[in-house]
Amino acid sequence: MTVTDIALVGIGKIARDQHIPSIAADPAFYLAATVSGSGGIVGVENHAEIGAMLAARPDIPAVSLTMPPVPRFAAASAALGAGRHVMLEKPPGASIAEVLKLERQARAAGKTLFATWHSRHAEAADAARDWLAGKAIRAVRVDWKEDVRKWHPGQDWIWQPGGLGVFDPGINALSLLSKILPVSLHLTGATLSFPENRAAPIAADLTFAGPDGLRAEAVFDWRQEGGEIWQIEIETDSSTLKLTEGGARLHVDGAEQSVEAPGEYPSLYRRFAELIEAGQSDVDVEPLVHVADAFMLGRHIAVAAFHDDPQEIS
């Protein structure tokens, strides 16, 4: 097996929790360098800026970008311009136009661009897609609720334009849904709740339409207490399917089904290696289209100010 050196750009929580262990466990990749202004990881060469890494290490053919979406476009474009294969953490960009431009750049350069959606690689995702194939869909309900203080502590970028707010986790549900459903949905309405001191929503209620009068609804909320709710329930003409724990568990009419899969991020890196070997790219913007439509069509309402430290609330 050919081992590909890879550089990891952005050493934050998701990199430490998911990317670094997944690369370490994948025989197709070797973590040759990191890029982080605040320091990398012990035992791995680190550069403060991606430009410095690209100049110093022309021998590293692949780059995985895990920084926030707003600065990601410039980093991805630089990496493609330097002849590297690029993997993008979700969401793949701060706008649809950026992602499509990167896709064109990768095609022109003959390099792989992988816009990842990690929830599509959840343990039960393939089994759910296969079970739903050929069935008539009657109703769809998505509940994606978590505590932002737990999952994004002190991350101011996520509340700024381009940070997506509650759509940062909500887009995981949309990516999973768009993989498993045998029909296509489009957004028809949204209500977005913006804290009075923030530029991104803390909650969103969405409605979608599909073929034959199908309606779907999704509720995203960052104010959840008492444990996360990451579930999708789909009623068909024969039974009801439910995915829970972000797609890790599958139930049909209340009975849990056995599923086997390597896990989200190990599966992502396996897919990246396959794409590089085949000389292909994988870029799907459908989940990001739903989010853009929500901001375009959504009714904005103001809600109470949000503070990272609850003690700041007067």
Given for the second form:
There are 2 protein chains.
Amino acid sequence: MTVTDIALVGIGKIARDQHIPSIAADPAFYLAATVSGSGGIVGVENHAEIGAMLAARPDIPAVSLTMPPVPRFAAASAALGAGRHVMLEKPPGASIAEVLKLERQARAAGKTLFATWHSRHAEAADAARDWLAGKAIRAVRVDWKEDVRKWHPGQDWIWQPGGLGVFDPGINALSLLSKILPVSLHLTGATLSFPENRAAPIAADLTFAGPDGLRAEAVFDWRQEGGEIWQIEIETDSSTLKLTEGGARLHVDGAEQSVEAPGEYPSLYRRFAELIEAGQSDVDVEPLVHVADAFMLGRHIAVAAFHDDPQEIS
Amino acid sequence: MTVTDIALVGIGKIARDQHIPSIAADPAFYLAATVSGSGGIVGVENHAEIGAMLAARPDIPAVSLTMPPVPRFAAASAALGAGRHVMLEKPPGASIAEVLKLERQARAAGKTLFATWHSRHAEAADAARDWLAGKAIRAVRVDWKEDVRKWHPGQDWIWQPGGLGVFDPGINALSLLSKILPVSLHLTGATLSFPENRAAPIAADLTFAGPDGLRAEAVFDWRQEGGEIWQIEIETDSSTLKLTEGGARLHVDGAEQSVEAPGEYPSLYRRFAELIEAGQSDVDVEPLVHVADAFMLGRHIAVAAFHDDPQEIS
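What would the structure be for the form predicted in complex with another copy of the chain, rather than the form predicted on its own?
Next comes the full complex, and the chain you just saw is listed first.
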């Protein structure tokens, strides 16, 4: 097996929790450098800026970008421009247009661009897709609810314009749903709840339409307390499928099905290695389209201010 | 020349001002029916619902849809499902996902779908595109300002979610700009001003990035008084191009250039006839992508309430 040197850009929570262990466990990759303005990790060469890394290490053929979506385009474009294969955390950009530009740039450069959607690699995702194939879909209900204070501590960028607010987790549900459903949905209505002191929504209710009168509903909420709920329930003509724990577990008519898969981030790096080997890209903007449609078509309402520290509430 | 019978759906201001005279003047089309719940036009068969028209008139091969974007998808899908060629007013839908669905449906049905952008057919649009081809672009500035009370009297739908507010005219500028510019832009920031009593923006400031540090700015405003300003100014390495009056007039370094073209809506129907003849579709979602990106990435701010009748202001 060819071992590909890879640089990891943005050493925050998701990099430490997921990317670094997954790269370490994958024999196809060797973590040759990091890029972080606040220091990297022990034993790995770090650069403060991606431009410096690209200049110093022309021998590193692959780059994985984990920083927030707003600064990601410039980094991705620079890496592709320097002839590297690029893997993007989700969402792949702050705008749809910039992702489409990166796709064209990668094609022109003959490099791999992989816009990842980690929830599509959840343990039960393939099994759910296979089980639903060919079935008539009667109803879809998504509940994606978590405590923002627990899951996004101190992540100020998610509350800024472009940070997407509750759609940062919610887009995971949309990416998983669009992978497993045998039919295509489009948004028909939405209500986005913006805390009066924030520029991004803390909750969203979405309605989608599919073929033959199919209606899908999704409820995203960051005000959940007492344990997260990340589930998708799909009623078919024969039975009801339920994915829980973000797609890790699969139930049919209440009975849990056994599934086996390597897990989200290990699977993402497997896929990145395959794409590089095959000289292909994988860029699907559909989940981001649904989010943009929700911002465009949705009703925006103001709700109570949100404070990271509940003691601050006056 | 084959004369194609056409049905016009939605008999509002734009239908009466533009579609009906353009169809009447085009030898390729004959206005065989209208669909309007509030009555059609003298001398033309009218149906209250599109479903009734499609059922009663299987002999009409082409349908032009002018109703507001939110109800347009169902009508377009029904017409394509009944084997008709379909022309869509701008914007082509209330969501990007639904337009992509219609495109797939048209392809599967072997019918023409034409998502029109009338400003791309403004008198000076082709001349501007040709003049800009191959030139280095230094700066772009769009001003699209009109009095909403003058141009959208009583159009309540434009203030509803999905009605797009000031982006309803603004998307005309974006469609024209993306036609004439030799480079591609992506949105990097936006401020959307929502009147405190409305669900759609009355003004928007947009910033875009292009290659080599190019920056483009667009200002849309519905609070304009004393005459509308619909202009695009593009500075190149040699000189400055300016389109005024929505693209009807072209100036280079201040000197007006003579242009000759049939005008926006006559040109749209010419194009629709050509597409039907060639068995092709023309669906470009780029202008809608920029608008959705602006809603998603932009900062939303509240501004003074808007009243159709200024006397109502308390």
